[in-house]
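Let's start with one chain on its own, the form predicted on its own, as structure tokens.
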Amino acid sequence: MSVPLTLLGLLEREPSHGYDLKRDYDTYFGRGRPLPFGQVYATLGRLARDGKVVISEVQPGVGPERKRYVITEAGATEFDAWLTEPIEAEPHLQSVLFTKVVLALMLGRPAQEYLDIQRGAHLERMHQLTEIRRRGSLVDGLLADHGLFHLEADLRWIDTTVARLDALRAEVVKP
């Protein structure tokens, strides 16, 4: 995810402060990863010095003064060009996995083993977002289910590669 066009996007949407950026940022995208304030008001500062956004006004406060962020043309035009440009379609490969089953096959080792430990691990996470899905929000539900279809694709490609072990060892592992 793009933080600073993230961040572009929301500003688009109102001025605001970096701690209501910062909220409204973790509110909606954070899940589990909730931004650090440090790098909002860094790339804030980024943005700013880029020409992207301006302090509209700035307020004293408790602690630090608190900024107010407007976008600037600049920013507007840069956030719309990524906005509607076509994110390139990623297949998405599960790599790590694909590389553990390939060293542990040319190694002698239980590739099956492996991937039934997998399985396992994506089924719990299955579980976990269907909860998520089933009590949390409709920002919730999406988000699960866009990992939930993608462990989907995972276990098939599990399944698929169990099926295909003896040909794949037959093609790596030297005689």
The other form holds:
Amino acid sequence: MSVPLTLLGLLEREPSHGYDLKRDYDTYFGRGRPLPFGQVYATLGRLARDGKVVISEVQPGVGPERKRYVITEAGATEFDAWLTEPIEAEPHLQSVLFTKVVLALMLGRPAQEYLDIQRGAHLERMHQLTEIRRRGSLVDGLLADHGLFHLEADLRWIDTTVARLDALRAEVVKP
Amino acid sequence: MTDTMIEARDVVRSFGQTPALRGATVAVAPGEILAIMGPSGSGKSTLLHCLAGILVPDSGEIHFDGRRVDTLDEARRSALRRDSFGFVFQFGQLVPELTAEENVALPLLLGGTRREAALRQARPWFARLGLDGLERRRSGELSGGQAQRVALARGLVTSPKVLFADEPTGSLDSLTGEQVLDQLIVAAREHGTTVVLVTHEARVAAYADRHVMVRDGKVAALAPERVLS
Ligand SMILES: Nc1ncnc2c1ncn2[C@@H]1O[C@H](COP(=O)(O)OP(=O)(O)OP(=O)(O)O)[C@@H](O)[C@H]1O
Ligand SMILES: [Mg+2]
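Given the form predicted on its own above, I would also like to look at the protein as it appears in the form predicted in complex with its partner chain.
Everything in the complex follows now, all chains and molecules, and the chain you saw is the first one.
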């Protein structure tokens, strides 16, 4: 999750105080890991330095809450580019797991056991997400669904790989 | 030992020349929801049938609630199934000649409960599972999801100690399937029912507390071996 781009997106709605940005970030994107105030203001500071936001007005008083942040043309362009760009379609898990499987086979280690343990970890995480989905709000449920579908795809890959371990071993182990 | 509700110890079972189980061992704790996964033909249903006393192992043991049950004769195993177990299967479960409420009441009727009392016990399940108003329909007049919920109610109506579910969402679309599963989980947790859930689908298995894999007639745990003290 890119914090600067997310904050830019929130500012694209309307100029906001740092406090409001943090609150909305935590509500929609925090997933139990609230954004520290320090990081909010540090990020806004960097965005301002780079000309992506400006401080619209300084109200009388003290402290950062006097400031309202407004997205600039440059900020809006960057946000827009990010929004329309597809994200890296190749998940990383497979490549890491694939490396482990191939190395395990090369080294004569129990590749199937490793995959079973990975399967167990995936199912455990899917169980947690299923509980969130059953009990949580729609936002939580949809995020959980996203995770569930990904984990399910990984598990299918694990199934396929387990079914082909012997063939794979024959290919990667020199006789 | 009371932390095991039901277990299979080193169970071997063949069908003619076909070995279905080759030393399967698994234990389920009281109130636990266990998913049994595995490829097609690996022995999942055979294991469930052995645990439930429908099939008798060639060798090995089945224990339920501290008692050995695979050595009981057919009449006693049948009584055990009726009194302590509930079942939900994938296909063809409802009796087409009976209404939905008669289907739900069936295990009670077979157990000797009088008709009026059995129907009275069956009816609350309709509201609980979102089936209000469908009590008098026959199975041909229910959607797949509704029929499966009626089957679930029938599996739970006797307040079984263990519910055996073999691909209970098999023929349903995923949303309907998840609703049925959700209701299964809620009902099981409410009553402290132990559940043995056979499925090859990860999303279904994810409803369970713990998962095991049947492969070539043996049970593989999916976590590093824990040393039981
Ligand atoms: N009644 C039977 N007669 C003969 N062979 C059987 C019988 N029941 C099961 N088998 C065989 O035993 C093996 C295990 O079958 P089982 O039904 O337990 O598999 P499963 O894991 O439940 O498969 P699936 O996911 O397809 O339901 C298979 O080889 C199957 O052909
Ligand atoms: Mg089966």
